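Taking the form predicted on its own, here's one chain by itself in C-alpha cells.
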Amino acid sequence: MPAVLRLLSFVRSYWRQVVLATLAMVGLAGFSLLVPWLIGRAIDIGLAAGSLTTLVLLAGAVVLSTVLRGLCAFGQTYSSEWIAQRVAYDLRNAIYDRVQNLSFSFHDRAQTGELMSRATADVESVRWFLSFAVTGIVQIVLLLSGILVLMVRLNSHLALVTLAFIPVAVGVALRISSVLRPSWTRIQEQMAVMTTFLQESLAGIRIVRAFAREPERLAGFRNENEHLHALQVRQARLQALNAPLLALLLSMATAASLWLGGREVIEGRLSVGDLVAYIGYLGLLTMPVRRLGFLINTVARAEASGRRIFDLLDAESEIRDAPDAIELPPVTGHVRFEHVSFSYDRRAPVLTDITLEARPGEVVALLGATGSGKSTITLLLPRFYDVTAGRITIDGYDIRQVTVRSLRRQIGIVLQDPFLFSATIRDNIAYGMEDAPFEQIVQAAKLAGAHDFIMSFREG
C-alpha cells in the first residue's frame, strides 16, 4: 500500500510525540496483561490459602494497574491525536500550496468541488488513519505478542487449540479488506462528484434562479446523493459483516478453551486461577481481533484517500521558471509578440503566427469574433500559459527567461470574470499591491466611479 507508507513519512518530523505515544502504548499493553495474572494469583494464593491480607494486596494491585493503564491510555490517545491533527494540518497546507502554484491549464481541467473534497474529506480520512489505525495496529501487535506468550506459558496444549482460530480470523479480516478498499475509493470519488455539483450550484445560484432551473438542479443533486448513499450502504453492509464473523470465531475459541481448560483443571494439570487468567487473556485477545476489522477498514479508506491526495501533490505545473531565469528589472513596457502560435490542447490552434507590437504609452485594442483569441493573447503576456511557437518579449526580455513572480509583479490585469474575496473593499482594490498607499486606493476607486457608493457603506 504505497500511499499508506508515504503518509507515514509525514510522521517523521514529530518523532518526539511518536516516542511518547509508543511508550504509552507499551505501558498500556503491559498493565492490561498484568490484570488477568493478578486475578489468577488472587484465586490460587489468596482464596486457596484463605489469606485476607493477600487478597487485599492483590486487589490493590489490580486497582493500581487499572489506574496506571488509564494514564497510559490518556497519553497514547492524546499523543496519537496530536500527531494526526498535525499531519492533517501539514497536508492541508501542502494541498493549498500545490493548488496555488499549479498553472491555469491544470485549473482548466480540475473541478473546484473535486479539489475541495481532497483537502477536506480525504485529509480527514488520513487523520482517522493516523489517530486510530497506526496506534491501533501497534497496540494489537504488542497485545497479541504478550497474550500469546503468556497463554503458552500457562498451558501450551490449550494455547495451540486457541491459536488455531487466529489465522482463520485474520484471513476473514483480510478478505473483507480486499473488498472494502475499492469500495472506499468509489465512495471518495463520488463524494468529490457530489461536492462539485453542490459547489457549482451555489456559485451559479443566480443563473439557476434566473432561468428557473431549480427543479433540474435539485433532481441532479438528489441523483448524485442517492448514488453516494448506495455506495455507503454497500460499504456499511460489508463492514457490518466483519464484526459478527470475527465474534463468532472468538466465541468458538472461548468455548473450546472452557471445555478443554475445565478438563485440565479436573485432571489437576491446571489450577483454577490459571484457567481464569487464561480466559482473561482470551478476553483481551477478543478486543484486538475485533478491532482488526475496524482498523483494516480505516487503512483501506486511508489508502484510497492517500492516492487522491498524492495525485494532486505530485501534479506538475506546466509554467515553471527556467533553470537560468533572471529577475525582470523595472521595465518601460515595450511589448512584442513575434510569430506567436498557441493551442490549449496541442491539437486545435487558437493563435497562429501572431506578430504585434505595443510601445510604452500606446493603447492597443484587439477586435474579433468570440473565440478568435483576444483573451488568449492577454493571458499569454503574464505567462498564465506558454506559447507553443514564437516568443513574447518585454523591453527585449523573453518572458520565459525571467522568473514568473518578477514578471507578474509588473503587470496589471483586469480579468473578464470579476471576483471579490471575503475581505474589505480596500483589500480587494489593492489585492495586487499590498503596500499601496491609502490615497492611491481611494483615487483608483474614484477613477472606477466606485468611491461614492463605497462611502455609503458602514465605516466606508
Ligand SMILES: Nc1ncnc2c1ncn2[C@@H]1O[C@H](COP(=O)(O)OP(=O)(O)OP(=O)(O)O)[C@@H](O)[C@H]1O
Second form
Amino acid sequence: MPAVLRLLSFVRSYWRQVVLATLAMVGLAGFSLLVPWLIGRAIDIGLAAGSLTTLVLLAGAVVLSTVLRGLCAFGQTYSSEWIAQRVAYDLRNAIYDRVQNLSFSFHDRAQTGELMSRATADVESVRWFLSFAVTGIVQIVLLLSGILVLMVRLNSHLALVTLAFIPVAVGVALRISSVLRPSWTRIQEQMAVMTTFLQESLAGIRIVRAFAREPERLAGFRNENEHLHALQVRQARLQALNAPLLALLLSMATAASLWLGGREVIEGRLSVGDLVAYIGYLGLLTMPVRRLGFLINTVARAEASGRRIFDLLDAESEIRDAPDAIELPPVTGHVRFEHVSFSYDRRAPVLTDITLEARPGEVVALLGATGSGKSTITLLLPRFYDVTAGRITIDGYDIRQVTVRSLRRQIGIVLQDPFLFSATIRDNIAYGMEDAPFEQIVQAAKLAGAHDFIMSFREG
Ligand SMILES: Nc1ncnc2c1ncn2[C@@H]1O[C@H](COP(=O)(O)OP(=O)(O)OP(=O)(O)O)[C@@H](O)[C@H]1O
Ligand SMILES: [Mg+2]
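Any chance you could show the form predicted in complex with this ligand after that form predicted on its own?
Everything in the complex follows now, all chains and molecules, and the chain you saw is the first one.
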C-alpha cells in the first residue's frame, strides 16, 4: 500500500475534524464561485437597468460572500492543521515507542542521526502533506468541477476553447514535479547524512578535541552542508520556474477568453456580465493550478518520508516475550550457561559452546584478550541479545521463558561507558529504581566515593 494512503488511515480516528474540514472546503469553493457570478449579475442587471439599489444590494452580497468565504477558509485551515498536527504527534509517539523497544541488534545497524531525522524531518514532511496537500487537492477538484459546470452553462463554445488550456497547464505542472521529485529524495537523504554527521561530532566531541581534529571535522561538515545547499538551490531554481510558466499559460487562456468571448458579446450571444463572470472564474483557477506542482511535490515527498517512517514502525524487535512467558520470581542468582553459542551477524561466531556456572554470592571474573567475547557474555544475561544455541538459566529458569521486564529488573549493570541523563544527580543514581529511599541513594554515592564531590555543588 502506498505510504500516503496508510497515512490517511491515521486520520480516521479524527473523523469529526475531517467532516468539519470537508464542509469548510465545500463552503470555501461555493462562496469563491459565487463572487464572479454576483459581479456578472451586477453588470447585467444593475448597470443595464441603471438601478443603484440593485447595485448596492449585489455589492453587499459580494461583501457578505467574501466574509463567509473567509470564515470557511479559517475553518478549513484550522481544522486541517489540527488534524495534521495531531497525526504528527501520534507518529512521533509511535516512533519513540518503537525506537525504545527495538533490540540492541537493530540499534547496532541503525545510525542515531538517521533515526532522529525520521522522527523530525520526515514527520514534518508528512505533516505538510496532511495540512496543505490533501486540502489543496480536494480544493482544486471542487473548484475545477464547479468552474467547468458554470463555464459550460455560460457559453459552451467559449468554454471548450479556454478549457483546452487546463490540461496543458496540468501537464506542465506534472512535468515540472516529475523533475522535482527525485531531487526531493536526494535532499531528504542529504539531510539525514548531515544530521548523522552533526550527531556523531557532538557525541564524539571529546575524541575530536583530544586528537585536535577540529579542522578536519569542520571541513567535513562544510562539505556536507555545501552539498545540501547546492541541492536546495537547484530545487529552488526548478520551483521558481514553475509559477511564471503556469501564470503565462493562464494569462494566455484569459487573453483567448477575452478575444473569443468579446466576439460572442459583439455578436450578441453572450452578455457583458457573463463575460466578466467567465474571466473571474478563470482567475479563480490561477492559484490552485499554480500550486498544483507544489502539491504534487508535497505528495511525493510525503510518500518518501512516510515509507521511511513506516519502515521503522514495522521493524520487529528480535527480543520479545514468549507468548507463555512468566514473571521471574525473586531469584538468588544461580546463573548457568549451558553450551551457549552466539554470533552478532549469524555468520562470524563470537562465542562457541560456552558452559559456565556462577553460584549465588560468587564473584566471577572473565579474563581474555580484547575482542574475545567477555562483554558479549554479560550482554546475553539480560537478553540484550539472544543466544544462537544452548541456553542460559537463572535459578533454573530459562531466561527466554520469563518476561524481559521481570528479568532485567533483577539485574544491576555497570556499563563500560557511563551515561548521564540531563536530570538531577539523585535521578541519575536512582535510575531504574525511581522509588529508592533517599538514604539509600546517599549510601550508594558514598560507596562510589562520589558523596563529597556531590556535596561540593551548591545545591548538592
Ligand atoms: N554490537 C556488535 N555487533 C557486531 N559485533 C560485535 C558487537 N559487539 C562486539 N562485537 C564483536 O564480538 C567480538 C567480541 O566482542 P566483546 O566486546 O565481547 O569482546 P571483549 O572480550 O569484551 O573485548 P574487550 O576486552 O575489548 O572489552 C569482537 O570480535 C567484536 O568485534
Ligand atoms: Mg568488553
